[in-house]
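Quick heads-up: it's one chain on its own, the form predicted alone, in structure tokens.
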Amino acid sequence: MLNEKLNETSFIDNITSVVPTKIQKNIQGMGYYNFIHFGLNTFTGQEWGSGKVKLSKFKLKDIDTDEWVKDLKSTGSKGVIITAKHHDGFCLFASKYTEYSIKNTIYQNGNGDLIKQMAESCKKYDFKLGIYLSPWDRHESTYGTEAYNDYFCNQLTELCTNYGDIFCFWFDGACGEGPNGKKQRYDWQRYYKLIRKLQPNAAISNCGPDVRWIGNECGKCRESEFSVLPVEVMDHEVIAANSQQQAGATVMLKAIDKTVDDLGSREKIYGKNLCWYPAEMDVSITTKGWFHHKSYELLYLRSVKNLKQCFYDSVGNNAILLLNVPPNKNGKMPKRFINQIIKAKNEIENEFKEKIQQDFVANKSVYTYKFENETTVSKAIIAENVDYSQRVESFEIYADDKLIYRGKTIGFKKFCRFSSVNCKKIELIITECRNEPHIKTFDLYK
């Protein structure tokens, strides 16, 4: 029995020693930011370009990227990740390593570099810039050979050194060909080492060590979202295998089962090497497609209710929200997209408008508010101090000793919404925890 107790203590101590890096804390602290999918696909109506589309299909002579940034920032976003290169290999930056680039279109008379414009606009409006660079490249002739890793690193170097601070590099796991096509062995560690050297503050996401894909593109989350996970979850071959494998805008709607319900319970992590690996929910403003399609804009726009739920299930559930807002073929962000997100933002802010200005009293695993007069409460925001790891495994909230909310993990942030109660006391009770809890925030709202 003594040995079992010692083993359990050692196991729990090991779990609680796993904490986020500064990079991980910074990106999770952003909470919500955006994707921009834009390129030749915008003009052809495709989702996965072939890499053979003529550059003359790019019809725009100029774009006001200031408007893009201002529009996105107005939704409460903290930054944007843009498709510098999608699977078709077409580059929105003036890369010297390929001719399949915006530099060889009519854009700004052949002198254009959309990533440079975005960098300038982001700096102008205090907005963070991130880069999506597709590992899979259907145009580049070296793809499928070791020389492609050199090509990829050359372009990474351009993006790391020519555009100022980058907050995130986002690597897609989609397809990458297979038995009937070119199969590339990506040198992930080389990519990471290069980014760490040239952009030491940038997070590396999805097929990367800092932020993980939540497991689907539908806004589906886990009830318990853990950040302390087995190192094996970082297996990029598994991430790629679970990513989109077929062309077509509707595929992402069928990927729901990719979210495994339990990744980080004690049973799942016992005896494993562990890492801190927070989740990111990536969804598009429309329920079909990542690039802009007029019919999708009209028929498949997410409702305000759905957008709010995506926010609560990500930012409010120990994850990050990455919301795609694709510009149209006129180079504009559709106003109905921006307006819909702003409506959701305003409703969320209104729900959490009246914070109760009072401190709680902590006594071991119980956190208590006592009011002089009966007070109406309907929401709470709880956060752990993740410098001490993620510890809470279950909790309950009571109003005047009556159970009103039961939850599991908390982590970086947890939004708790319940039916309005009039009470003189609210208690948060941590019912299961990995060692003593470290609650950083327990805020109540009328």
The other form holds:
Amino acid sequence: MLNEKLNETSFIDNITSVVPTKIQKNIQGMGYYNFIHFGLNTFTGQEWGSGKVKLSKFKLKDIDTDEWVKDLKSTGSKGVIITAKHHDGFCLFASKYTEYSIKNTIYQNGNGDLIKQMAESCKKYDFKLGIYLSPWDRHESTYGTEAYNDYFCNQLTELCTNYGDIFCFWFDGACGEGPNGKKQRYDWQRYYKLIRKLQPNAAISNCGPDVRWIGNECGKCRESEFSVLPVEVMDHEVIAANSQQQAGATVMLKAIDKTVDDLGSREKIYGKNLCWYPAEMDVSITTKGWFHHKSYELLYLRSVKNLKQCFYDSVGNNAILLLNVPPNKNGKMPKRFINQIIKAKNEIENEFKEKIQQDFVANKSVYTYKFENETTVSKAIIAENVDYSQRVESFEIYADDKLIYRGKTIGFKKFCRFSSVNCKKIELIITECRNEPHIKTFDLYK
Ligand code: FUL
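Next, report the structure of the form predicted together with beta-L-fucopyranose; the form predicted alone has already been given.
First the chain shown before, then all remaining chains and molecules of the complex.
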């Protein structure tokens, strides 16, 4: 009975009517971009500043943000989301609404604004700029009252209007107590409305309607990563409850809870209101910490193998990769970090360097390459045309009629790697699908 329901035409048509917005397609198209966690915490060695740290702890007089952008760009990244304000309330921009800001430090003799500098550097190098503005604020005295929502909107307005195009606003799920022991009721709808008005092309991520947190901070993905999900997944309380609850590394080390392994199968979404909500994997270059700590740089740097895995499990698995690379207290991007990502990038590019220059033939759910001569194949990149939603639920790849790969979802992009085969024919067969498939790309590599 249930099975019959899951095959109902009206249900399937309903799923396939859910498609990404332009904002969602743009941001997913970026594939990989970075986080920068930088602020007072960088100097005090904390992850979650108390909001009471003195501004004199900020020890830098200047930073070359061109270098930050050039370094990150050299890793293949398309943009950066910077902590304009973290949970401690300290602002890297010269906000008029608080004194707890870079404007009251020695930085550029009190005339500095790191977000302005970043905006200029990003523009110069054609790199996209995103903003992390922590809703949770352990410094601001209005926190916990309605006046804080005004404060937050005032700062959002500054960030939306003074720094050019912003590709993303990233809202953290962490919500603790403010300086007066109260918790805040965030007026999310007001924040979103404001951003849509002032930066209509910006994605609103994590605690936002455009991009979904993958559910952990340790680089794990689901085997089936669906983008059509029940709208209830967007519930802020649920996101907040699952977010980091202490300034430790608990969430960073925890894999996805098995109960949330499947978010988007037909069983999970039947009878629900649906939305397009693509996943983003946020991980730090070190397996501990979001801010820079010298000891973490030395002890917990992700291996090249691990970084490659993160890339394949996100960009290669219908998700986005948001990789944190924190500058140190000298205001520099550690070379060790940048070089490690470049090594991973080079290996990935090397693995996918020899594309087979031929076209495939499509016949219903079967996509076929026929070669004149024996050809070596060991990888494929497949993509659905998401303007027709995400449809494929399982697929198989055959080399000369022998099964060589079995996969589940495809979505925006799926990288398939298998033992290399010499063959005269490769077939992709879509075995389970929501209505007919719309495969946009099926590329093979040596
Ligand atoms: C978490 C925060 O609490 C961490 O400090 C960090 O900013 C991470 C990206 O999100 O929830």
